[in-house]
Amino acid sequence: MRQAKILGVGMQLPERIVTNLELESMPELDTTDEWIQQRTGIEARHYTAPGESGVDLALPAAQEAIEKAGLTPDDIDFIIYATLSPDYFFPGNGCFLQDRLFGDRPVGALDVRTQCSGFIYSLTTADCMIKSGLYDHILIVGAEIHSTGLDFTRRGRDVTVIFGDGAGAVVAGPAPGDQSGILTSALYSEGKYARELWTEYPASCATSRLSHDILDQGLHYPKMNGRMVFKHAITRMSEVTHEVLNKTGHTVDDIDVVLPHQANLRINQMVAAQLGIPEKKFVNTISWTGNTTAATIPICMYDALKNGRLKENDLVLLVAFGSGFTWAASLIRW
């Protein structure tokens, strides 16, 4: 069976730099650089300007990972989207990626919708997709618009404040020669804490998908119960973590680099001090990107190799945990 392998890379952020000083210039949101530095480790996030859609940060991010894999858009043969900010109710974001990259030329589209572990469940499906033979390229993106779905006001401040926008793609494909890739992958749901971390509405379960009164309430913005999400994040991660290197008889120490989702600075803190990681293997982004949930973990890749930190033969780990709840991991020979 063929192995699986990353080929490229490629990120698109906003113009727009949101740095907590300008969140702590608005009355309403009641908060201070202090506070969230403290509580998060963000600095500054980005915000799409007005009008600008998550396809359009999905294809630069797209056409510059295909120029990195040394391939033509008339190479890929499939796209898969993991956002849990779409453009549209539906169709799903990648149908229109697929316009945007390919005109005429039909190509099939999966969207993804689990959040935070978004990009290890669409990596995953690639990988299966490629070792079967189904498919020779996979273009895989993770895309998010959180600034124009968020509360700036006292009651949303503890979601809004940890998040920006962003996208971030890359190329699977045939693992050249005897190289192996992607070694393996671990993908978990837990669905009897959803409304920990959800946004209620618009919702198709209800009479009405929205209404006045729902948006006086604020139903429409995200909830999250913050002691809970950090708490499961820890164990999770960890967890998930033991898992996939026992699948591949490695241990902590073998580890070179770790790309985790960007959630929390304290999150992937105490992540590493629970497995025994030294912190300096941690890729974080956070302090300038927010959490982008889907977008997060090829961010962070880009981000590794842009500055030396992913080399060739490198034991790479990606993990994340998020809405749903969702937790995954995927092991990788870089």
Contents of the next structure:
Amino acid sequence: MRQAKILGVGMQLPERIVTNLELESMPELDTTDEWIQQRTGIEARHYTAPGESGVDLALPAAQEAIEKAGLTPDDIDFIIYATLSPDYFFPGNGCFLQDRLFGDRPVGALDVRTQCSGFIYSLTTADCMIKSGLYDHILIVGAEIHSTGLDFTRRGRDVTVIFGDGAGAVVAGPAPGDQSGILTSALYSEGKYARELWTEYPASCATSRLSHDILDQGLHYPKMNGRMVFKHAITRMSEVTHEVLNKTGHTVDDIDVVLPHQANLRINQMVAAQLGIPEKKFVNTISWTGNTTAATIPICMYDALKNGRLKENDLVLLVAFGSGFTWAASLIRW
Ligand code: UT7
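Starting from the form predicted alone, produce the coordinates for the form predicted in complex with oxa(dethia)-CoA.
Once more the chain from above appears, this time first in line as the rest of the complex follows.
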């Protein structure tokens, strides 16, 4: 069976940078730069301009990934688009991106809704499609707009300070030979914890999807049991890392680079300690991006490539945890 590998990576962040100090200057939010930095490692994040959509961010990231892969849009057979913040309730963002990228050429598009693990779920889906021979070149996007849906009052400050907007994209395709590429992946969900990190409304299962009462109570904002998410993240990210290593006959010492989800710098430091992997092998972008959920890993990958931290033949671990709960890992021979 042929292997699949990542051929090109792209990234797009909105122009506007929002520092912790800007958040600190909002009296109703009641937060400080010191608290945010100490508890999360975040110094700044990016917010979209009014009217700028998720697909507006995804498009240049996708174009860059296609170009870096040495391909043109005509070579792309399928789109997988991971986001928890689609531009509209329906249709999915993949359809809007198909229009912007390919115009009159119909291309299949699948939206993936597994939040912070969305990129790894998408990559794994692409890996299987390429390995099976169904498609050759698949565009995988992780893109989010959080800033238009955050509660900028004290009630929502724990969630609001951690999220940022952004997009990352990769193109995956067949790997020449069988030594490089995506080696294995593991994907999990545990829905009993779904309400520990979620946005309840608008809800199709409610009598009224949205009401003035819902808005007044702020039930349309994301809610998180931060401490519980934090604890589960460390356990599950470590566990799933051991699983992909065991499946491929590797040990933690074999890992050259870790591209982890960027939810909280302290989570990644604790995962590094628990696994016994030196922190210097972890690529972290959270200080300048905040948490961009499905976009975090491709952004991290982009940053690692740009800074020469990701080299041919490296053994690379992707690992994520988030809302659902969902968690996932992939092991790649770069
Ligand atoms: O990507 C999705 C997955 N998400 C995650 O993995 C996030 C996991 N959780 C976390 O990263 C952390 O739980 C947070 C950064 C969200 C919160 O940090 P924490 O150390 O768990 O704080 P906490 O929620 O236990 O709150 C400690 C204190 C509370 O005050 P009191 O009750 O001790 O007086 C909070 O009200 O910090 C207060 N607090 C804040 N203070 C200033 C909470 N948020 C803020 C804030 N600014 N933004």
